[in-house]
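Shown next as structure tokens: one chain only, the form predicted alone.
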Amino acid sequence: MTLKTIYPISAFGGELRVPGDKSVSQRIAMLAALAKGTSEILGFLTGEDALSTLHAVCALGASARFDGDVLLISGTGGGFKEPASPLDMGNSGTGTRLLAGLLAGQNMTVTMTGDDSLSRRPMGRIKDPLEEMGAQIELTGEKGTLPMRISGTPLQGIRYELPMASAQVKSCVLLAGLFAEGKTTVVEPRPTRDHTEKLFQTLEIPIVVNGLEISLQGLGPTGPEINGCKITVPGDFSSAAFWIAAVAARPGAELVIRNVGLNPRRTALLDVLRRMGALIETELDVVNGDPIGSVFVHGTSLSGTEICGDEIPNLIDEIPMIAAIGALAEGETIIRDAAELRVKESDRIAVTTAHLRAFGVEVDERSDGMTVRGPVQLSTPKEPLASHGDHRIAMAMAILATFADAPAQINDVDCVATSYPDFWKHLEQLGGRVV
């Protein structure tokens, strides 16, 4: 387990390009693997989660290779083949839940496994709708968790009202619907990430979006006819979020991030930071599919705010970072309706609360969130902070450590490679010091 020491810094900022979007990379890998011909994908994320998904689709019959910065995926032309061994999904909850949807209607039996962290995450939320469609899903873990055995069967389209706002469950059902007979409709309680819908439109897979209802007409066991394509993965906004927040809360600092995804279903963090007083501007370069552009940040003093309701699904990954920045803002930063954080790679509510307290921050923990009181002159934790194998916890606390009064240590940071292999290099590129 790797330990990093992060030093306080004053000057911080510059210009940066973040790695490709993890969620988009995984979805493209799956659909390109089903396509006829070869797809050329520029900007595919080489983090462990995306590569786990890529390895899985190759085990299902696709082939892939990198040619410089371009990933070439030769698809199967319509259906997967039964893998010789269980699919190891590593730490990727997105890859597992979405791929399960594609496999549910295939005429084969597949077992999906993952690392210790993934094996604690709930899978019943996809099992229920897939079984409504006729799938045979067996969760062999102790608490409705991995390993998951999928015995492919003919599927029927359903109308499914999501019990929680989850882009992963929505996408799982829609992907299963491609191989179902009849119409599949998913109804969301709140808007969530729409990368799957936008990718369907890019690949000319018919889909109808009507507010919170998303529908498609299934094509039965043969599935859709997808042609290989050329596509660019936008820079990952969730990766950019760490730098945006770090500079927004540092008066006098400036930052430009280029080629980043600006899908409105992903950028609620910008709205939150602007409410806190942040000086942020955006500029769009590509408007078709997933919007891509630049973010300009000018650091200033921030004030606390409240985050709840419909905002939560579209900044769920950024909440640990928001809580950390709340410690630097004037007044209270209140986070509600975020109970989903309890079942991420770690219990992000409990872990974030404990780590903020270690920095000397006053925090009230609730079942669905927390209240953070600032501003605080951060003291350095007496002991190394544990990441709990959670990449976003490790990165959020690393950013917060740059504001502390002495070097801080974070243990078990290898997990950062799941989504952002260049994080430490970029931290130093922008002026940080890491040992």
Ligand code: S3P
Given for the second form:
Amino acid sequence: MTLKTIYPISAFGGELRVPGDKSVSQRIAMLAALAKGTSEILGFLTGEDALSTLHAVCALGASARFDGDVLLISGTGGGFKEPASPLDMGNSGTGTRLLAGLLAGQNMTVTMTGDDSLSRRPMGRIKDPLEEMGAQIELTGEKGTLPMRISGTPLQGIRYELPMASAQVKSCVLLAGLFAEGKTTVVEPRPTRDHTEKLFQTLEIPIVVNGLEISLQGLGPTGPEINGCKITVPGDFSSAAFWIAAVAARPGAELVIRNVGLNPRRTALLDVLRRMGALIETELDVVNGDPIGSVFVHGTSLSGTEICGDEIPNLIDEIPMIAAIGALAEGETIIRDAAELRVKESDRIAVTTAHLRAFGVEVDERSDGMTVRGPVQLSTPKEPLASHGDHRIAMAMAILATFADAPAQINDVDCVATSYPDFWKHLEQLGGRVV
Ligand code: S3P
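Next up, the form predicted together with shikimate-3-phosphate. The previous block was the form predicted alone.
Up next: the whole complex, starting with the chain shown before.
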């Protein structure tokens, strides 16, 4: 278990490129593995989650190699082969839930396992719609959790109203729908990230998006014909978010992030920070598919805001970081409608609340969010803070520690490598000190 000590800093900022988007990398790995021919992928995330998904699709018959910065994936042309052993999905909820959708209609039996954190996460949310389509899914963990055994069967398209706003569940059903007979429609309660839909469009897989309803025509067990492609993965906005928030809350600091994904379903953090008073501009370089561009941040004093409703899914992974800078903002930062945070890599409401209190922050915890009262001169936690195996908790608390009055420690930080292996290096590059 690696322990890091993070020192308070006075000056912070600079220019940076963040690693490839985790959601996009994993979706591309799966679709390229289904395609005919070789796909060339620039900017694929080499974090553990994306690599777990890549290993899984290779165990299913695709092959992959890096040629410098380019990942080459030779696809199976549609015919996955039964893997020799269970697929170890590591920490990746996206890999597990989306791949389950793709495998549900394949004529083979596959078992998926994961690490401790992934093995606690709910999988009933994908089992229910997949079984409605005719799939056979067994969750052999104690509480509707991994290990999951999928015995592929012929599927029927369904109309599915998602009980929660989840891009993973939406994408799982759409991917299963590709191999089903007839039409599959998914109805979202709120708009969630639409990388799957965007990639389908890029790969010319027909899909109809009508507000919150997304439909496609299934092609039965043979599935769609996809051709290998050339594609660039944008920098991960959720990784950039740590630096954007760190600089936005530090008067006088300046930051430029280049080459980052600016899909509006991912960037609600920018709206929130602007409401809090931050000075942020964006510049678009690529507008096709997922928009890619630069973010310019000028730090200033912030004030609290309220975050709820449709905004939540579009900043869901940024909430621990938003709550943390809420401690530095004047007044209350109120987060509602975010109960989904309780079933992420950790219970992010409970863990964020506990850690902010350890920094001396006044926080009210609610079932669906929290209220953080600022501004506070942060004290230093007496004990090392536990990451609970959750990369975003470790990174959000590391950023907050740079604002404390003495060095703070975070324990079990290896999980950061799931999404951002260079996080500590980049923290130092921008002026941080970490031991
Ligand atoms: C993701 C969707 C979100 C997000 C996760 C990645 C995706 O999860 O929190 O980090 O790639 O589709 P949910 O679908 O559970 O909301």
